[in-house]
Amino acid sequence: MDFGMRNRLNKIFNPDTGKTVMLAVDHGYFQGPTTGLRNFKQTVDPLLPHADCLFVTRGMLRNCVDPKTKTSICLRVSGGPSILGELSNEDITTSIEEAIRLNASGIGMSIFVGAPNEDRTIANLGRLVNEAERYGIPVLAITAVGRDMARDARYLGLACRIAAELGAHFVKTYYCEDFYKVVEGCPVPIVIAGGKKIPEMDALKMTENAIKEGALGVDMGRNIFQSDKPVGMIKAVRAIVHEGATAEEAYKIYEKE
C-alpha cells in the first residue's frame, strides 16, 4: 500500500486508535430532504468537529460543507435510483476527477447482494476499485440489503467477503446475531451502518457490541443526525469507538449535552 492510500485512510481511521466515527449524511440522494436533513448545513455543522470522517454527496459538499472543516471527507459516487424505484439499479455517478478536485480521503458506494441488479453493482465496484488504486483513493463498499433478503451473519458475511474479494479497502454493513462471524470473514476493516432510528441506549448498546465484536468504527447517520440531541448522540458514539466506554456511560454523555 503506497503513502497516498495510507495517509487518505488515516484520515479517515483515527491513527491513535484504529477506528472512526463516520457521519453518514448521503441519505438525500434516494431519499430527498429526508427528516434531520432538511436543512442540511445546520444540521451537519454542529455535528462536524466530532466526527472523523462524512460521508456525503459531492452536491451537499460542494454547497452545504464549509471548506475550512478538519473533518476528512468521504464521498458516495454512487446513485441513480430513488425510494420510488428499484434501488439495485445504480450505476456510478461521480468520477475519480471529481472526488480528487473535491479533495476526498475516500469514496464509497453501495452494492445489493441478492438483489435483482446484484451482477452490475458487484461489477461496478470492481471497476471502481481500478480507477482509484491508481490514484491512491481507498474505497468503501457498502453492503446494500434486498428487500427480501434478512440482516443475518451469513448474509452479510457473504456480502462483506465479496466486497474485500472485489478490492474494498473498508466495508461497512449492518450489525447482526454472530457478528464476529461476519468479522472473522473479512479481512479488510469493518464499519457498521446505524440503519434505521431506534433508542438512543439501544444504538449505542449496538456500537459497544459491534466494537467489541470486531468493528472499526461506526458510519452512523439517523440515530445521530434524527436524535433529539445530537450532538450529545455523536460524543456518546465517539466515547465507545475511542475511549473504550460502555453503552451506560455514554448514555450518560449523551444526557449531559
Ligand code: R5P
Contents of the next structure:
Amino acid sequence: MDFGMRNRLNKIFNPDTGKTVMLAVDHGYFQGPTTGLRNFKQTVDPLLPHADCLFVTRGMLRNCVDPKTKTSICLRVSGGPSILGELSNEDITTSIEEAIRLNASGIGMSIFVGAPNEDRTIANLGRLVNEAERYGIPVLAITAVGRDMARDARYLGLACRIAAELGAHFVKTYYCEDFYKVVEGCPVPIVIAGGKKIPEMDALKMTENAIKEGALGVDMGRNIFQSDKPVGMIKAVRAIVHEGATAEEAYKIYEKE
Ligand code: R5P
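If the one shown is the form predicted on its own, what is the structure of the form predicted in complex with this ligand?
Now the full complex is given, and it begins with the chain already shown.
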C-alpha cells in the first residue's frame, strides 16, 4: 500500500486507536430531507468536531460544510433511485476527479447483494476500486440489504466477504447476532451503520457489542442526529469506540450533555 492510500486511511481511522467514529449524513441522496437533516448545517455543524470522518454526498459537502473543518471526508459516490424506486438500481454518480477536488480521504458506494441489480452494483464496486487505487483513495463498500434478505450473520457475512474480495478497503454493514462471524470472514476493517433510530441505551449497547466483536468503528447517522441530544450521543459513541467505555458509562456522557 503506498503512502497516499495509507495516509488517507489514517485520516479516517484515528491513528491513536486504529478506530473511527464516522458521522453518516448522506441519507438525503435517496430519502430527500430526512428527519434531522432537513436543516443540514444546523444539525451537522455542532457534531462535526466530534467525528473522525464525515460520510456525505458532494452536493451537501459543497453547499453546507465549512471547508475549515478538521474532520476528514468520505464521499458517497453512488446513487440513482429515490426511496420510491428500486433501490438496488444504483450507479456511480461522482467521479474520482471530483473526489480528489473535494479533498476526500475516502469514497463509498453501496452494493445490493440479494437484490435485483446485485451483479451490476458488485461489478461497479470492482470498477471503482480499479479507478480509486490509481490515485490512492480507499473505497468503502456499503452492504445494503435486499428487501427480502434477513439481516443475519450469514447474509451480512456473504455481502461483506464479497465486498472484500472485490477489493473494498473497508466495509460498512449492520450489527447482527453472531456479528463476530461476519468479522471473521472479512479481512478488511468493518464499521457498523446504526440503522433506524432506537432508544439511546440500545444504540450504545449495540456499539459496545460491535466493537467487542471486532468492528473498527461506526458510520452512524440516525441514532446520532435524530437523538434528543445529538452531541451527547456522538460523544457517548466516541467514548465506546476510542476509550473502551461500556454502554452504561457512555450513557452517562449522553445524559450529561
Ligand atoms: C444509507 O442511507 C447510508 O449509507 C447511511 O450512511 C447508513 O445507513 C448509516 O446511517 P444510519 O446509521 O442512519 O443507518
